[in-house]
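To begin, one chain is listed below as structure tokens, in the form predicted on its own.
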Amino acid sequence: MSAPPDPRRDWLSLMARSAPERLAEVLPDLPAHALLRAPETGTVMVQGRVSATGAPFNLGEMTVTRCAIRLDCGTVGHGHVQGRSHAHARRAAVVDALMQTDEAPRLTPLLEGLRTTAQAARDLRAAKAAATRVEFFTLQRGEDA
């Protein structure tokens, strides 16, 4: 049984995966807000898994930056992004907060543009990987061939 859809998880994931400059295009001006947790950079352990059922193993560390803000209306937003961009983490936190307010209908089409860009990048990566695929086959040897 799959988990029910969680819109907030989806937009937080989208913010984390979006390029900082693309997110800045979507939301060039940040609304008034207070920092609850100033952007800070650290590392997290990334786990891998062999196939879908294998035991998890520690793959390595990844640099992340996080931030928490409160809009003037009191809504709290959180942002976690890969890398060291403090501006990206702050902008992601502001978008998270705005998506929980009446601004969500205005931002949703803009976020769909980010989603489309991310999907196009995934498709391009998949196409490049597929182009390097090698098909192995066996020729039958002997008299029955």
The other form holds:
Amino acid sequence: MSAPPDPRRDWLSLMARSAPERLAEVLPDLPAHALLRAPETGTVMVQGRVSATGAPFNLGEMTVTRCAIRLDCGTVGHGHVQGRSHAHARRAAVVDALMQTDEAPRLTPLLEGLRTTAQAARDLRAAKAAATRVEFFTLQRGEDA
Amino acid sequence: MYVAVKGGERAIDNAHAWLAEERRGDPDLPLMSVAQIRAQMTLAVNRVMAEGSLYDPDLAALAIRQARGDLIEAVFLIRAYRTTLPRLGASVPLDTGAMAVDRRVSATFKDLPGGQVLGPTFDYTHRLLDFAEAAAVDPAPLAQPDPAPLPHVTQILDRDGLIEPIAPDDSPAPDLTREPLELPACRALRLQALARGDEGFLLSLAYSTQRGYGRTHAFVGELRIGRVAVEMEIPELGFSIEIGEIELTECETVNQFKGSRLEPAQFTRGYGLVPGQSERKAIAMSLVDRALRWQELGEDFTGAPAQDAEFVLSHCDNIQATGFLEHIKLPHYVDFQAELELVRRLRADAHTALQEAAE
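How about the form predicted together with the partner chain, since we already have the form predicted on its own?
Entire complex below, previous chain first.
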């Protein structure tokens, strides 16, 4: 189902899933850019599958905000992020463009920081879940004894 | 026929001003923040997202505050807001097998690959009111997670041919938010309606199947709650990216079998998938889904409400239901006047007839 690993796909996904405040903290200043498509909030219909693996069905929508920008050098960036933050979508689009330029080496460690934060949050939940792992035993019933 | 009324503008404005004051409550108490509702009333937020059919916890929390905690009114606000947003596209179908699980239990197998994980559950609590609930809580204990994948329990049965197979299918999903519901409805359309349906309605219907009205003898093969990435194809890019992550509750039931002399007996399936943490609704949805499949599985229609797709699908949406129900409290003066005159005339006719008979 997933496309092959692609660095651009990877950083775009990371932008979408990062908290807007966290991204703004890591990248407070944005370079000059023109809006190709102003930030726009809409919905995406999320699809599930019948019995997890069968035909697709429409589960319900989620809010998504998208934006497209062009840097002065002409590089185009696209942002698609969960939620309704215009600033988040715009910042994601700028990062997408910058990552295609020779600014990429400067940004990469910042993005790694975001990835580490996200992974740490995921690991913490997994560790809490693991602590509630249970072994059930069936008891021998009296009449069978 | 409904005839509109006009007037009362000042009274309406004043009523709304009073509503705002009542909503705010005691001004000496701090205003509840949307963030607080989102963080501490999470399951109410989840319910509003599921039945509002829009995954956005901040919006759902805002709606709950505005609706004074009336969750159906909050769902109404979300549904109304949703109609103002453009549809940007549809996701790639979710891969719930890749869920980062908080909870995963099976009532059918005690030892299953990946293990059983209770998660943050109300189960096994004593349901005693805690009058001294502490503001600060100890952090939850941690343990080393098992990195092994968590296959769906039904896959284990499927491997041995013990459960009806699910054929791979990529036919486009019908969408009842775009096309009015038409019957007979395919399973994909039914699941969409149930996923946004009222939890209380589905709970009662599911319970009715357990009590014998369309019995399907369901076991919870697996119930899992956790987070799944949402992917979408982006046309400008020509590939798919993750556009976010949502929490889901998924329930797969393993139900009584079908089979014949030619086809060996196999368990059958019911399916529930609900946005957010909502296991009561996910279990109910899978029971109702299974009951609605009677025809496809060659079972008898016993007249049970949960088997009747027209009945279930036409009544499960609480916004449609409350809209029609509550509209009868609005002015129907002309309507009622007509009926009043009819009753008066009938009574007068009857009176005349009685008098004539007496003479």
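Residue numbers count along the first chain shown, from 1. Note that the rigid core is defined as the largest set of C-alphas that superpose within 1.5 Å between two forms. In this text the structure is predicted, and so the values were computed from the model without any measurement.
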How much does the C-alpha of Thr132 move between the two forms, in Å, when the core is lined up?
3.9
